[in-house]
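Take a look at this single chain, the form predicted alone, given in structure tokens.
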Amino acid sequence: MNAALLIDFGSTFTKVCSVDLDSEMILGTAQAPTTVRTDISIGLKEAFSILKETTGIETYTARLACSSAAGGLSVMASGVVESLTLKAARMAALGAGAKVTRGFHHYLTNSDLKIIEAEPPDIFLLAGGTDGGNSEIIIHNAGKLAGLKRAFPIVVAGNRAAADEVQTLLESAGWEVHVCPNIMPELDRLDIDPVNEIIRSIFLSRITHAKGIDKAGEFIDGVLMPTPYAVLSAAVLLADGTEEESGAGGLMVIDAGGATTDVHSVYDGYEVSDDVILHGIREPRIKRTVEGDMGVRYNASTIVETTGKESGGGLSGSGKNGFFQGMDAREIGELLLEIGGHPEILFGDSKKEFDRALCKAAVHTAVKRHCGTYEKHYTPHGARYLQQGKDFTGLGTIIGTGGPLVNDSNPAETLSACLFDGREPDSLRPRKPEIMIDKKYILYAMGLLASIDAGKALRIMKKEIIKISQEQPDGNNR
């Protein structure tokens, strides 16, 4: 049989997916706890064994993998202005499938350097200055980084007038340096694709070994990309289609996970009316955000606390708008302790309502942070709205994926928490999208498959990603 084995080494679970390439059918999926702290191949073997029982297949013509295990791909970034070059650097790193652990703006300080040495990233993205603009800061920051004792690759993507001096300074100190075009050559223009490519290249050549993925080498042909980039690639393919086949149009993918909740979107969001004024950096059509404090297992306590503060209900989030409204605070505390000791735990029926509340709160917060905002101002010519970020109110499709949503008995209800809410009219979240679910959790797999056959990956997604709600009403979605 002409079949492909597609693997995701996740932070909590290792997932596998078997695909018949001739019939373009999903033959089976399986998962097992990720064992990156010991030998990552152990979890893979267990997942593969479960899959084999389902499919009967042992030999595959293609075996591709992605990974977010052991924290995924960590990037620190620096820029000149927090809302401009640093924000651009963050978007570039996130678009490559990385997790931005720290961001620094203006001059790096000694305190910043201590943080970098104490928590060294896999890659440092050094940006700053438009072309022909400020050179002093990026040169100063390069000098500071050159004196560090902990080594990691540095990607330089700032003012082109300073690039040669920065490269020479770092390389003469023994650093591995990759120079890219400026991520913000002009104040109103971004160029992040070259940075994406370099970061993924470094991931392939170095990071997979550092994370221990090479221990599973006998089972796979290679790790092609970070898991978030695989999901984003699938989203872009499904939205835009191929030359031969049309896509679904603008969409958003909400990937709820144990360690983070990621939001991927393929949408313009800048069709403004005469009474709207755009403010700040114009975000790219393809966008990804990562909420490292919204993982429904590793950050469960933070989700409850954040929701409680936002709703005015304290720890339990029992305020009138809280997702945990009506739940006993003591029971919530006991469940959080249980999750803290065993993040891989899957709750039974009696506790699933708490899991759903966790996921709803995470989805709500993650999408709210991903979407733009309106701020109303009064002028001599009447009311005007200042728009920051993208307007998703007209978005046509939302797709839920990730374990907490895939295993939810009512994912439509859970995903409704991310929709436009009349009580938060300044948040430009989707109003009435078609809601779909990646029930077999195949988006990562289709992102991998697209690297060898985009047409097959697109057609499989169209068959397997199912509609669960035609539309949702405005108003109270909690």
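Numbering follows the first chain given and starts at 1. Predicted model, so just to flag it, every value in this text is computed and none were measured. Heads up, when I say rigid core I mean the largest set of C-alphas that superpose within 1.5 Å between the two forms. Compared with the form predicted together with its partner chain:
- After superposition on the rigid core, the Cα of residue 38 moves by 2 Å or more between these two forms.
- The Cα position of residue 82 differs by less than 2 Å between these two forms after fitting on the rigid core.
- Residue 147 is not among the residues whose C-alpha shifts by 2 Å or more between these two forms once the rigid core is aligned; its shift stays under 2 Å.
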Second form
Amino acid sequence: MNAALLIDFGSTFTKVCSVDLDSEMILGTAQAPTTVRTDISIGLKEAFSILKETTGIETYTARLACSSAAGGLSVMASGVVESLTLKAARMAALGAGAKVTRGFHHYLTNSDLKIIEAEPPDIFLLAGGTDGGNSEIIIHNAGKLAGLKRAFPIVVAGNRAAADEVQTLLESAGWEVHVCPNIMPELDRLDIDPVNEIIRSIFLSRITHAKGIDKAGEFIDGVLMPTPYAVLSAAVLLADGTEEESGAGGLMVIDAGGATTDVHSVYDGYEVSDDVILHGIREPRIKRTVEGDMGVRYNASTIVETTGKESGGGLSGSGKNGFFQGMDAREIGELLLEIGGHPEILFGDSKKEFDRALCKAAVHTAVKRHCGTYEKHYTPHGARYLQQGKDFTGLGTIIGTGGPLVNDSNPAETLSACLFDGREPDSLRPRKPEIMIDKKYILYAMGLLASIDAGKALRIMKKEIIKISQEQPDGNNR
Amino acid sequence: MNKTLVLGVIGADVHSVGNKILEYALNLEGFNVVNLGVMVSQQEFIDAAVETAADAILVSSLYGHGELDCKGLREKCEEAGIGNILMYAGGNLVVGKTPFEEVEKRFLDMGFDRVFPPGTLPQTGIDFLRKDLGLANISDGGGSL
Ligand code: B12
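Please give the corresponding structure for the form predicted together with its partner chain, as opposed to the form predicted alone shown earlier.
What follows is the entire complex, opening with the chain shown before.
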């Protein structure tokens, strides 16, 4: 048999997925706790032996891994204006599969430097200024970073006119510097790919080693990418297909998790009519956002608190039509305490509704933040709309993944909380997409497999990622 | 080095024709033009000017609410660290029968450096820009920016 083993060294679990490359079938999946603190190969071997019980397979022709263990890939970014170069820098880092632990704009201050020194990132992305634009800020910020005692690679992707000076400043102070083309060469044009690539290559060359992930070396052929990047690659492949085979078209992947809720989209979102005027930076077709305050376990109380405010109290909160409607505040408070003490808790049937409400609120908020907005202005010649960000109202497909959605008895109902809602007409969320679920949690695995055989990965996704419709009564989707 | 100009029509104003013509004329003249188009907020003007280290902000207003829309722009520039940036306003700033001189004074008081009456040709603006930005006039035989 010609089989591939695909591995995700996650923050909590090491997941493995076995694929028969000839029949293009998933043979089995398994997981065991990640053991990065001792030796990451221990957890891998355990997951592997569980998998072997069901598949019986000992040898694999390819063994590929991705990783978000040991804190994942953390990036701090700085830019000049928050809504311009800092936003672009954030998008580039997120698109490379990193998490952005801090973003700074304008001049770095001494208290910013203390923060950076206290929780140093894996990589610092130094941006700012269009080509020929502001150069003082990036030069100032480079000078500040140069004086720090903690070392990490710095990616420079700012004003071209300042790049030489920034590079010399940092290199002469002994820093590892990677200079990229400007992330925002002109105000209305982003150049994100080079930064994205360099971040991933630093991840491979340095960070997997620094975090002890390469200890699994003898059991695998390589750690190829950060896990979120694997998921994003799978999303791109499923949307766009290969040269021989067409994809599913524009789509969005919603990954609800215990610590964050991530949204990935592969969709243009700028097919605008005459009465729409575009504002703000033009976002990339392939976009990833991470909501670090929307993890259904680690941020449960934040979710309850903030979703009420963000939706103007209409859709969430415990009020009428809210996600937590019908639950009384005391009961919610007790459940939150329970989760706070044991984030790994899985609620029984009686409390499932609360869990589902949390998940709905999280996907609602995460998708709302991912999608663009309209601002309506009346003129004597009818309404005009200012569009900021991508318009997803016409999107064809959304795909749910991640534990809370995959284990939900009615994920379609939960996912529909993220759809367009007439009560929030300015939020350009998908109106009537096909709703699908990554039932076996294979997206990361297909992102990895795509690096050796995109056609097979595409066909397996088409088979395994299944449509679920909202109309089905509860419990029918198991 | 080319001088950078941030250009846009402020407020909820959708008159786009003059803006396009100005962009074209300024580009021909060799300026580096960052055109924000129509319906541009004060914040967008400022963000663009900071990021591109612009030398001037050119605000147009055609639909009659220019004064309201422009109020506070200079103060916000000061706040954002670009308080000394050259700032022009033009378009249809006059509402009703108010004499232009009165309108001009109000805009100067708001912190604009120059204010242009309705029907101003792009060339008039360009001549003032050359002067205010210390560029040689083409007719003086200078030519390059
Ligand atoms: C076409 C037009 C429209 C179109 C715009 C279509 C479009 N996509 O642009 C539509 C039908 C949408 C429209 C709507 C409205 N319009 Co209208 N519109 C006009 C009209 C007829 C022509 C404007 C134009 O394109 N001029 C040609 C360009 C080349 O000239 P310009 O814009 O003035 O710009 C030049 C110069 O002024 C200068 N310039 C401009 N800005 C700057 C800045 C600097 C720094 C410098 C140096 C130079 C400079 O250079 C430009 C290039 O040469 C004018 C009347 C007129 N004849 O001007 C009314 C006019 C501007 N509109 C007017 C009004 C009131 C409106 C409405 C409020 C309602 C209405 N009555 O229809 C709405 C407002 C909508 C909105 N929210 O913006 C009034 C404004 C009155 C005022 N300011 O006191 C005008 C003057 C008509 C009038 N006499 O009543 N309008």
